[in-house]
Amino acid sequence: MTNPRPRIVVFSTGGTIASVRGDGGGAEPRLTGEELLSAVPALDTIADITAVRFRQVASQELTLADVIALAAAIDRAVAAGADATIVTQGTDTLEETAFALSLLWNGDAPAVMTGAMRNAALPGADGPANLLAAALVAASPAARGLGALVVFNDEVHLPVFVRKSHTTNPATFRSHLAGPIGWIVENRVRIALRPAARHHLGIAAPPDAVAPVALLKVTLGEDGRLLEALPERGFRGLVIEGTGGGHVPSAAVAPLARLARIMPVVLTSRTGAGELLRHTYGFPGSEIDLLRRGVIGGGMLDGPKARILLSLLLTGKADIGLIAKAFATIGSPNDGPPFIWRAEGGV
């Protein structure tokens, strides 16, 4: 008896992959999931695929509350018999959605994210090819147990590493620290590397309960005046992208130290690659100085991903000790067992 074809549910959220020319002349996300599937007849040879219109927006309109709801929708789809899921999204925030989904979804069924850099009206539109590659990965036994993945330009990336690196290049997604973990060649999926650990945050929250976290980038001459305004604006945490290995001007040290006494403050590097230093520099505003003042090191996470993690933890009402442990574990591969935490009411 032949094995049944895998069942894949595609959650469409809009973005360039779903965009066509609008009334004003620019591209707008108007194509439904069904229309995306109909543009790639070869999908029928891979799996039984159905589409769900989850959202229909440009990706900058998506929120962390949307991703929490998406993870719950994926869980329901798999519980109802889906073998894998695909999420189509705009590329501008895809790396953040993918990272959040990698923390929220802990099932064996792959949750594959993809999109496009060229909309359907442009020559060489890459959406159909990326959707086909995503389906091949989603249907592959080799992808089971890997959790959320980003498939783009025939490469397979882990969300914790991947980031959009170019405004228009179809090969925009890069994983600078680790490279892609796999690729697709002649419709065959190759998974060459597997993650050392999968982390999970069991969080369920209504949209108005998601904790607001600020993200600030340090630049030349930063004096820290923006830091003083964060508590009164309702922020519950801060991620600051320091220069180099994790440094700020001395003028920003005192405001940061004051903030760290009343809310979690996470330090990352604005470079976008590499791991935050911990023991190298000792001048005022260096990583040693800031960590001694209660700032939490973000490890290898860049600013946007650290913001996602901190917001999820605060949404789940994690205390400062648990937050520090999460960043020490998730931000530093192989430094311990997976970080597994279920907030009250989480899944």
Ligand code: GLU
Contents of the next structure:
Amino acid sequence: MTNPRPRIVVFSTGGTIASVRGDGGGAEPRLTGEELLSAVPALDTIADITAVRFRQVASQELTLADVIALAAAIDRAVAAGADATIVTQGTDTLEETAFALSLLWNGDAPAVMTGAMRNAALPGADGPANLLAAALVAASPAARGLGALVVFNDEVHLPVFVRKSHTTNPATFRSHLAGPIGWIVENRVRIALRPAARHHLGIAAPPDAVAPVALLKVTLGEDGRLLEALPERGFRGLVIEGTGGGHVPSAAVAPLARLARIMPVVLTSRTGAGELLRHTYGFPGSEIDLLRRGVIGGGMLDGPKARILLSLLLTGKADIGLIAKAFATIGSPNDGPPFIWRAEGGV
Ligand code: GLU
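Let's see the other form, the form predicted together with the ligand, since the form predicted on its own is already up.
Let's see the whole complex now, leading with the same chain.
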């Protein structure tokens, strides 16, 4: 960065990092972005930072439409001179919003997402430390060109890999498949690894146009009886979290195959780590059986991330061929050039 004091805009959205005890006794997201900044005086030594109140909610209230709007707001902030942005939000859905943002935001300025596991009223509140680490990464020349990142507990994670892995532990964010790509030590930012590809989906959608996609986790004895209801309930796609390498009970095969003829169905694994198999098992309901019947393989994407990708693609009116290509590329590093797609009217 040429500017010795980088300009950073913080978009606050609520979550535990912004929470204090509410009237009912439980923590509620009440702190503004300005209040978050004022709790960390050391931020002044890193950058000129301003705060924008983007939303003020628990993160399960956020939607994909919010992330599309957030990407546009980041675009405007950078066009107005920001060198980087930070997004503070609740941790519960951070892995989903970060993945969506990583696909939607294609500028060089880092967009660093963070939050907290312990609210401001608790001993060992981690919000201030996470905000400081996020600012260090946002201001770091090493982070330029990486797009959206998740910074938490002094680690830097790629959104495509990161998952919340524990209900309360401050080290909750883990990237099981590839590990964190960097860390912060004594205020120094280390980016040790860079991603194999950076993908981009240029989509601009009015909030009511985001395509609904269902996510079904397959469990013991699942017979697929819910599936018939999906089209009439307005769903436009389905993601299945199959068992193990990508399997369902044989009873669920026919309903799945019927559904795959009328809407995209993407297969992922419920295990939480590892890539979907493609040609190992041959029994009814195996990955070979399902892929042959028109189900799309999700590669290394887990269910929630596959659902984000499918919903974005459908929102941009991608056809089934393009959807299969997106999953083949984004779900499997090194299997093709970066997936770069601008939907009609998209950015
Ligand atoms: N469920 C709340 C949220 O995601 C609190 C969890 C958190 O922020 O860590 O906003």
